[in-house]
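Next up is one chain by itself, shown in structure tokens, the form predicted alone.
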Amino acid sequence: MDQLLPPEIDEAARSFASALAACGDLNALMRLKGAYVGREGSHAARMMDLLKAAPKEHKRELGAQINAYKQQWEEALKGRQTDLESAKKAQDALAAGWDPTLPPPVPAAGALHPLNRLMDRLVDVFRPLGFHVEEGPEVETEAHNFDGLNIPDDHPAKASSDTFYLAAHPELLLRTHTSPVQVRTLLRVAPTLAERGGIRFLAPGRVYRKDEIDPTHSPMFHQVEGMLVGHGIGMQHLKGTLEYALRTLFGPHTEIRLRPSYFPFVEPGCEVDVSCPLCGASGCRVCKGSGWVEILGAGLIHPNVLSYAGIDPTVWSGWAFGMGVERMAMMLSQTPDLRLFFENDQRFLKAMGGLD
């Protein structure tokens, strides 16, 4: 049948597809309409007067086909004015509304995560003492992150109940705490400690266990730990770096307190309280009623950490804390629910500072 109709109409109708998908308006549609099915000098008007002139025995053939062409032009450009049509309203009712004398939208710009931020923070209180911060690998070995802190076999922590292992390389396990990191950096820094005079870090970062996912515990969570090794070091100058530290975060009237607790690599060992910053300390939801709010755990550097370090405990001690950064966050923001710092809402986010 194609041998009926000349290859110019063919190819038009080859072309027409992408014709029509090129029509970006009314206008550009209507000059495509009169091409191909307008009255006078269009395709379909030619094809016609091919039919007229075509013999008898081949009318009824080439009709059908002339026929076919017509339909599927006319409803293909029937279905393209609608949706151009469509458009046009849309971009009409919004220039409606439009007033050019206001500023142009501007999209939302990101920002730091509301926890990264408080990291960052507690970096700063810590950085006009000299402190600086060291860094370690998430992937850890037993020998750093439990036999380097004086954790015994048998501790539970060490139990796969508790420790993400690596199937492949059961010798690693995911760090549970960010103190790996205190004892990376002694070994590093044991030769030359008498030449540094001494040494004092943070380490925030990640940290992983093997917790059930609640309102108050998470699988994966944040810690800053700070660590200071020198000369004659007691729980004296503990207790007064963590009173500049915690007034400098919750305001100059805080009050801390240090009760007696249990850590393998701390002797002695303390949990540290800060006077409630939410009700002063006259006793509210957050505080339980005590005026009291535990912030972190803390103690004097064991000396088989350094020990293991290859530092005479003899000669240098120290001390050292670590704090759980959602647990702090999570006060001070009064927000009910661990879970609402890593699902992302940007409402959320936004209200705690996280996004401007």
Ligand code: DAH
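Nothing here was measured: the structure is a model prediction, and the numbers come from that model. Residue numbers count along the first chain shown, from 1. What changes on going to the form predicted together with this ligand:
Only one of Glu40 and Pro128 lies in each rigid part of the chain between these two forms; they are split between the two.
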Contents of the next structure:
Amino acid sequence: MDQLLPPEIDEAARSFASALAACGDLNALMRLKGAYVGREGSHAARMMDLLKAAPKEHKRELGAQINAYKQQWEEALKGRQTDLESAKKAQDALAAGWDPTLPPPVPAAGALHPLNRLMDRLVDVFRPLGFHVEEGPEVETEAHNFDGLNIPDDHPAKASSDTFYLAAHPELLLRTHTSPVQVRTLLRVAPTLAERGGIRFLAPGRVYRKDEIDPTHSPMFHQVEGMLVGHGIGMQHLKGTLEYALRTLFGPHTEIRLRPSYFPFVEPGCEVDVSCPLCGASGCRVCKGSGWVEILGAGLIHPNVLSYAGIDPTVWSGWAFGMGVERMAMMLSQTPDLRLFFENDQRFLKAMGGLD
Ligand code: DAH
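Can you switch from the form predicted alone and show the form predicted together with this ligand instead?
And the full complex, kicking off with our chain again.
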């Protein structure tokens, strides 16, 4: 058998194992690979030339011999390559200062969105006062979103230019405020209101309006609604509660002021300002030098709202408020553009940690 291949090939085959063992790195291995199984000038290439030139009767045997050599070399080269590669990886890791005895890095944990954290904070402020959380659907009926809130048919908010109506169900819409949760909750508790001795709740959630997106507008944003129904409730109760809540939120030196305003579902209605929490009311960019920032709308529940829910307005009274969450978050964090809250850039979200 041996005589079919020239002696230098057998010599090369004999020295292959020690040459392979002598390859200390991948470069040396690639050179050896070239010399043994490379396309040109290698032992394998030479053997193929010999095979082509061999007399027909020898081809079979010679072919088998050549294949056996080639296969043996290729497998051995591959095995050595794997070993050298993993040795190199380990070496690189050590060189890069990687210490395999250190504990693995802690994976980044998920976290609540800054707007959700702010809403949670508001709920936490009111919870000790006996308020719980009520929820309502984001797809609402016209009745809950408008009619039950004493909003007349010709009110501009009802126009399809301001409100998203569902194309297939024109009586349904995306709620334009969290106030319909007032209507739903009052309707539900009306029969047991006396037993309960009244009700007080917050309703945080998403609301929708046909607004163009810009630094202070988004077609989806968040509000927190607050409501209390009891006996003999007046503006003094509203003011006292808001003063307490806003001082808890913004600090004990916070002052509030009520300015008369109009909302169909309250009478009287007002807008509430806080002394600017950023400059201590001395005047800054956020309060535009005035020392005050508007924070919410509020008022005493309109008798029609109570009546709609089947609650006697001569027996019961109460207050309500609604505040914009993005507005408050922007003010607290001095974020100039509301869109940052919805783009979910990790750097922004991490920097918002200070909102808690
Ligand atoms: N729903 C009002 C809005 O979206 C905010 C509001 C004002 C809610 C006065 C109230 C309130 O409950 O009493 O602009």
